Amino acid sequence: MARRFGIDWDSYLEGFHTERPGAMEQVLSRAVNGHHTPYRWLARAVSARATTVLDLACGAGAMTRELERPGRLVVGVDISAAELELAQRRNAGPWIRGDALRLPFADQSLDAVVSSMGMVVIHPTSALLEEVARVLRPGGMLAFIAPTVRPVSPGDIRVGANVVTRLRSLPRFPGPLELTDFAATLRSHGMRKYEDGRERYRITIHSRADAELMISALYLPATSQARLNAAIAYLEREVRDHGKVDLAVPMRRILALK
């Protein structure tokens, strides 16, 4: 994986997911908009006719479980042994440890490829899309969600700015966050974008433990423990002063057809 921001992302991601398997799942499972989570939003995009589905960068399997239904085979693939071990303890799978840029599937063998976070974590994006296009059948669907920068409210900006000030860094990803000109990128790989939507989710922090969980799930490869502690302490003070604090989790969902 290419270096970005001067970071060895392969080593960082391996360490992050070995030390904190399931951390991202815990956060996204608690992010709500009405009565649904980002996982539910993504799962709803997958056609009931899709009977062979790949959950790419499946982590501990939250998205895989959301996709399950009678008559459908959902296979989770991830490069992290620790994440897959946790997934296996929760559900029989099937789970495969593998590289998203060299998927162990035949050409045109899958009805859908679904990923939460994979498009910003796996890099380079062009190589990933080439591999996704290879394994999708004609008419097959790519569906993914990723963090984005909007929509947010003025209150969201205030809280987020205070957290970032204490961290002295924004969360970072190996891939581009906003995926600009993505329709053209998809076309170059034989796919057509047909939906690009955004939703604002929120996570409510009620305690120091909640704050620790939230901060621990962020990709902050250049941030010291002292800075992490400062952000946690800020959130803890907000809870003490106001009873709770809401953190915005804006997400983007993109759907494409081959």
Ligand SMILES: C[S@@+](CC[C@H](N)C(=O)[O-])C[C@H]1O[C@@H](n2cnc3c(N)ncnc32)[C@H](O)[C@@H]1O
Given for the second form:
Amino acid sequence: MARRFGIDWDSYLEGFHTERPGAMEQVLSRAVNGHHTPYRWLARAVSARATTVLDLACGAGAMTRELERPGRLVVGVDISAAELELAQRRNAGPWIRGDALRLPFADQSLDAVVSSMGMVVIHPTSALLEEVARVLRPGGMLAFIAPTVRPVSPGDIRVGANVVTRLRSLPRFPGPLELTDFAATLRSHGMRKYEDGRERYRITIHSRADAELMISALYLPATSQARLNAAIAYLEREVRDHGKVDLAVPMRRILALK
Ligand SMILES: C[S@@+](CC[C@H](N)C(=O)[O-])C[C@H]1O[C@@H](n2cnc3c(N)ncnc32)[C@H](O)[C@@H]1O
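Having seen the form predicted on its own, the form predicted together with this ligand:
What follows is the entire complex, opening with the chain shown before.
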């Protein structure tokens, strides 16, 4: 069982994704940088020659759909039945319910393993990377995005600090938020990092409903409803005073080859 910050993450994640399937997708689909979302940024990194692709921890399938190309098989795997049910309503899949730490694929059978947010959610990271390395063919690619702490502007820091003050917590993840020394971790699993990029995405909040959606998509396992309400009320006040409020979503994209 994954415990970090004294939290039973397996139970928390199961409850979160059963109650709020698609919440992460609703938020990340609205995060933009120019004309693209984090999902598109990640999909663009995947080689056109990759014809067997796994979307690891696919959730409701936004990344899976972004990866689809003629002649490519994209399989979505997730542990949450509720997330997969939503994914299935949108397209045929294939979707597989399974644990990322015991992937239902043969050794060296995939051209690419892709994950939006999976690397900070699935723990322990070393067991996950061992499994990824097992299913990737030699020369296969691991590509993932994860939340990070920069780049942000001074305005982002002000809004972010005001939200965190109301919540009295940063959003938490079972895995490490800032992946440090990750090149060495990859090397120990037979993979070589070849790109490590950062981009700032922005979610614009125009209404109380937007604020509620944003706050409801964060993992805040130890935060009371009163604190969530205080953060929503703060964002609503910003919208009333300024017409809108931008929340920064800095993301990191890491690409590696086996
Ligand atoms: C933050 S959500 C990301 C969903 C999707 N990739 C996206 O970006 O929209 C994390 C996902 O990881 C899934 N997950 C958590 N632990 C897992 C595990 N051990 N194996 C497979 N999926 C897992 C959750 O059910 C959830 O759908």
